[in-house]
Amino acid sequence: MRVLVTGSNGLLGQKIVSLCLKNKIEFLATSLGENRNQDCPNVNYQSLDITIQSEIKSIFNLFKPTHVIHTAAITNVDFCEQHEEECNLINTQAVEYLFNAAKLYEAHFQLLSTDFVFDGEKGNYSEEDEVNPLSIYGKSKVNAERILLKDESDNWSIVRTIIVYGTGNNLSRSNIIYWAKDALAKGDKLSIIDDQFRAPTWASDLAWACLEICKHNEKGIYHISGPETMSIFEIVSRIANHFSSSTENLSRSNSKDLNQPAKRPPKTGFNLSKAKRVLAYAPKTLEETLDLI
């Protein structure tokens, strides 16, 4: 295997760097600018503009691929509501683009995907649930699927996901599990939301599920997330009941009280019985990563 991971500085492309070096995993991790990892070597990382092809086919000519694992992406779901066209560019022009060169070289294309493709009035959503996006974002991931679902070559997979949570090196973003806990520990005064409810994913359970899909040459769709779905308010009561923190200064809100411009689904969480029978995914509980972070 030759791993080509997009998204390198991020979270989840962190952990999936963290595995291949640690199973000997011949890998090349890509960011624009600079390596932000410092558990990644600089042999192993190249800046790359997933917006430019003349890039992508210097990469893909550098390194050969036979795997790509896609993360790269604006997941900031209001930045994409007011950036429409910078938000399509990215999230979905550019994974033609890669799935093009991937296609050339033969390499197996995995793309990263989300829980807000759907609409959230069901929930429990499994594989084969039609998509019904209610964002700039969730449609722009919409659309990026569809390159690859609509193609002749079926050398590829799609790994949907939901609230990614971690620790890492120089992350750009925070997320919400590590932004709670710190909160909950100096007593800020937290209005948090009890109307929508989303199944947090530990991020190295992701990494490890998208690395056994290419290691497998599964193809297709695939739900990874955590193992249960509960509400924003429940993820930080129970963060704060791990930690023994106060919540005097906790209470509800509902979505409209956040006036957001992008809409979101108000309930999603995955059915993992197609990863649970073909990857033997195993998802960790929210309290067992909970001293982790």
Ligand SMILES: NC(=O)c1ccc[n+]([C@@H]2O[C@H](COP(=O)([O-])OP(=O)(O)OC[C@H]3O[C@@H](n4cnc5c(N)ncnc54)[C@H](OP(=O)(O)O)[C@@H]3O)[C@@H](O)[C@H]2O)c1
Second form
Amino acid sequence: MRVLVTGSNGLLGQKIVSLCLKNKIEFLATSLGENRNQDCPNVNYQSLDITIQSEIKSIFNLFKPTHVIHTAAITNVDFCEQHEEECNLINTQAVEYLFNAAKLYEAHFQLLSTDFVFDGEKGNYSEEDEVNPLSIYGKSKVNAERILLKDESDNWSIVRTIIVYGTGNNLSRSNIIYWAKDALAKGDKLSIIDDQFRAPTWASDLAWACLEICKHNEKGIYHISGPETMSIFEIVSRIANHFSSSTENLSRSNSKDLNQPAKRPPKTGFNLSKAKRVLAYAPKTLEETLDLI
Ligand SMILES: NC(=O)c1ccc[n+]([C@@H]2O[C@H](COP(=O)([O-])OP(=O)(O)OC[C@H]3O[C@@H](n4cnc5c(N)ncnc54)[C@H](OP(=O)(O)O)[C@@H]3O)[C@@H](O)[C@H]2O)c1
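Mind giving me the form predicted together with this ligand, seeing as the form predicted on its own was just shown?
Below, the chain from earlier opens the complete complex, with every other chain and molecule after it.
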């Protein structure tokens, strides 16, 4: 197996690189600009802007991957809402460029997608549920998924996930779990929404599932998330409880108080039956991971 990873400076990309190193899987890590992950040897790294087809062509020609794990994306939902063209270029158009290159080399193409493809009315989504995105980000991922779904080749997988958290080197953004742990420790006044429900996902569990799908050449859509769906308020309360932080300054609020540019699905969370059955996926609970962050 020769794995080409995009977005290797990102949280998931870094975890995939760690697993490749640990399991002696041949890989080439790529991201925009320089290698910011000091755990990734420079010999395994090449910069790649996924929006430039000539760069994609030379990377494929150089490395000749058997598998592509495509994690790179614009992941800031509100930025996407306000920069539709850029979002569509990176999250959709670039997928077409990479998928076409993968087909030329008969490489398995794996696309990372999101719970934001759903409208959040139902919750506990399975792979067969209808998509209905509420945001530009969600639509950009649905359109990327469609590039694969409508293609004659079936040499691809789509891995949808939910709030990914974990540790990393020089990450360009934080995540709710870290932010909450820090803010609670400082005793900050926190007003946390209690009307959005998610299943937070330990990045190492997700990376394991991505590689497992590649190893066994599993095809189709996979829902990969943490095992429990809870409100954002419950996530923060459980972090407070775990670290014995005071909840004196913690209060509940509503999504509409936040006035965010992008609409969010109220309740997502995944039915993990397929991942458990096919991959023997056994994700960690929130509490099992908190001492590791
Ligand atoms: N994080 C979540 O909560 C979450 C939830 C659902 C789905 N997902 C999906 O899971 C995947 C991985 O998420 P993540 O949290 O690991 O993302 P992340 O930490 O935001 O990393 C994304 C990476 O994409 C790279 N990138 C952006 N534009 C690029 C370009 N033009 N060319 C090459 N690389 C580019 C960035 O590279 P540089 O750092 O080098 O700029 C960044 O490292 C994404 O596809 C995301 O949509 C994530």
